[in-house]
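In the block that follows, a single chain appears as structure tokens, in the form predicted alone.
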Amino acid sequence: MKKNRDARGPFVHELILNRDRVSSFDTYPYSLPPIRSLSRLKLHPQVTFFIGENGSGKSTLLEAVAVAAKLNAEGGSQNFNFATRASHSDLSEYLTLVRGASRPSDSFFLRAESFFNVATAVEGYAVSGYGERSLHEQSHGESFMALALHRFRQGGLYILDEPEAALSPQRQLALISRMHQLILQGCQFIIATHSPILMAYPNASILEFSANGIQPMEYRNTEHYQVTKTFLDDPERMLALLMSS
């Protein structure tokens, strides 16, 4: 498949934390090692993965990127303005997105944990483009795929927070296929994930959030890949070790 001639990405080249404006790095989320050490962070023009343990700060930074891109903190597009709980940090106020020469024709922030609220807002706003069936009349995984298949379109910036949360392994493979279609049409993805399936997307940038800050990683060097492979290679042995204690 040839790349669409109308493709305009990448849209965000780099993130800059304006450190001189942060009053204290001893308070959350600035005290998190990846945020504390952040100055500039380059993004891949097509796919960037944020990976790391729970609480490492990857979703916090992803949320800040989404808000800095004028997207709703709980998910949705720039036209969504609902808020069920004011829980997002002020990190976006100190974050600069270094943009490309062109602007995305579409953008969307998918948060697995608050997607129910987005689906409710879709019905409340009576907007179209999400498929023929109501998102609430589908399973969580079906509604995620309906979003990717029907709502995402060429030339878009898509920020996804743990999209694998509702997806079976087969659906994760289907999401990779859909992502590839969209990337060939000039889309850019920034994704926080734990999924070794999703992060296998070829030539993507994988950035690991840890106590050492944010470091680029090769796919097969990630803990996600190594732990999963070790388990699947010999599940009986792994289970015996886990249950021996």
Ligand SMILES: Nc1ncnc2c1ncn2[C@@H]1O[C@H](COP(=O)(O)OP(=O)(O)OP(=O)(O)O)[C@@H](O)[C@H]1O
The other form holds:
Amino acid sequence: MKKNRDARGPFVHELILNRDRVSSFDTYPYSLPPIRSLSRLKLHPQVTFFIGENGSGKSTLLEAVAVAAKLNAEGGSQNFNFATRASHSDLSEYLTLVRGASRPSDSFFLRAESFFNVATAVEGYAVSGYGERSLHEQSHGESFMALALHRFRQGGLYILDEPEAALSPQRQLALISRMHQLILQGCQFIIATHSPILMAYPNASILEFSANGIQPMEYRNTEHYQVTKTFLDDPERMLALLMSS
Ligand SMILES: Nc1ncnc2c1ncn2[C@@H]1O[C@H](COP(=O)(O)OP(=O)(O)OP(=O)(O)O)[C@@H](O)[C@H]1O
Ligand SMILES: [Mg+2]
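If the one shown is the form predicted alone, what is the structure of the form predicted in complex with the named molecule?
Every chain and every other molecule in the complex is listed next, the one we just looked at coming first.
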């Protein structure tokens, strides 16, 4: 992706799975219901959330989008070229990204489980822009916020897998605020999340991955919102139900 000072999202409008080139829908990742039924998927110009049960296929698709956008499958930016596992699927080879007129001026793919590797690579590359302290000397959440505050910048495409894994509720609110700033500066985000806080961001589409494929969903209809709300409205009641024999 070329540097473009006037970069403005949306950078990726839509994903197309070239189904006729897939040899079998019986094996991973093509056998996962959301991929099996995928032909075209429209993304929101600012924020698209992938939600759904554990194992529903969010990371699989997110990673394939990141690879198709030429980001490192382990997480990181285009400049990072490190790999501690080569297990990402070949789904990206069958995906076409329908791109907008401008190219992102920056991009980053963050997997929660490989953030340590990204921090190591950042030190290896001795890049500036991550705040004053080494990312390894900061806590998981501190270093993630340093990345979002100091490294993410205007006109960027950011693909994040469960960014909430590192963050306290307060920091999740701070991330919404930082995302909003970046969105006003032309950024686009694609985020897999289980966080009922993050997915409340209003200028977004929520896509639920399930046995029925991938469906748009209203925030208050999500299981994440409903389960969290029911629990917090009356924790003792739900705990009594959960702990009754
Ligand atoms: N390399 C692989 N080979 C075979 N199956 C795999 C492979 N990687 C993942 N899977 C399976 O594919 C399914 C989808 O995995 P994926 O990581 O995309 O789920 P997810 O929606 O991101 O879940 P979570 O919310 O727990 O992160 C899971 O059942 C997983 O076990
Ligand atoms: Mg996942």
